[in-house]
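Just the one chain here, laid out as structure tokens, in the form predicted on its own.
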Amino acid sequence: MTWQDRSDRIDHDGPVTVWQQVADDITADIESGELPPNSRLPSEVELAELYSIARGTVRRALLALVDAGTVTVVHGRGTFVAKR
């Protein structure tokens, strides 16, 4: 898969929180096949970056990836598409 701009999927005036959208983006990705289980995800910057948000939204979305356990964060690797 190949990471590009992802801003114009963010509905910053609409009722869902940024994050919320991120991480629903990223899941959907996942869902898709398009993310492959222990496909690396970029960095909280990168991230930050390709949807033109904050990194510390870009960070709570991640930790609620996390919480739901579709990805894994390997300190000092990367953040990782967790196996079904």
The other form holds:
Protein chains: 2
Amino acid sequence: MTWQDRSDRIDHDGPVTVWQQVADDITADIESGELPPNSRLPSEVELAELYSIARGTVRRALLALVDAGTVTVVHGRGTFVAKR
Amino acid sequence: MTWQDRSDRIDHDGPVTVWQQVADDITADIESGELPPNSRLPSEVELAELYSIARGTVRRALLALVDAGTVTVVHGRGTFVAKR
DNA sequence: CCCGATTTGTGCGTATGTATC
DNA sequence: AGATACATACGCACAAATCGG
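Having displayed the form predicted on its own, please output the structure of the form predicted together with the DNA.
Full complex below, order starting with the chain above.
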């Protein structure tokens, strides 16, 4: 899949936190099949740029996805869609 | 060109970010001709030592230079002055 | 062909300061 | 007061590409 700017998907004024919106956004792409199992996500820095948010916020979102079992993180390699 | 200690060129307390100062400093050397096209910059680790900053900050500065088209980075080889 | 050194790529964890809600 | 979020910056570890012996 092609990763373009996603800053327009984030509502900074609504009731939902930014990191939840990012987690939901990525989860949606995984469940729709656009992000197939074992495919790699952009790096934390790249995701921060794509969503125009801070890296710390990206990490919070990824933490939620890891807890949910939807992605797995490999030190030094990247973040991958879990095969389930 | 000779690469000596450059830690005195960085102001950690001013309004300009460290990575911006590094990017500007290297850009000046390129535009002055001291760093000719295709010449290789010190490694990220060496630059971090020369400026007495973190490698991550060096990478942030190099990212700006890449975006500006002044340098090109090659995985496993190094960072080179763009030929322009 | 393999091994080691070098270099960039990525992630982990943390800290500080600012601003907003 | 507290939580959220941004931006910056630090140090470290592991992975992958490249090149030389």
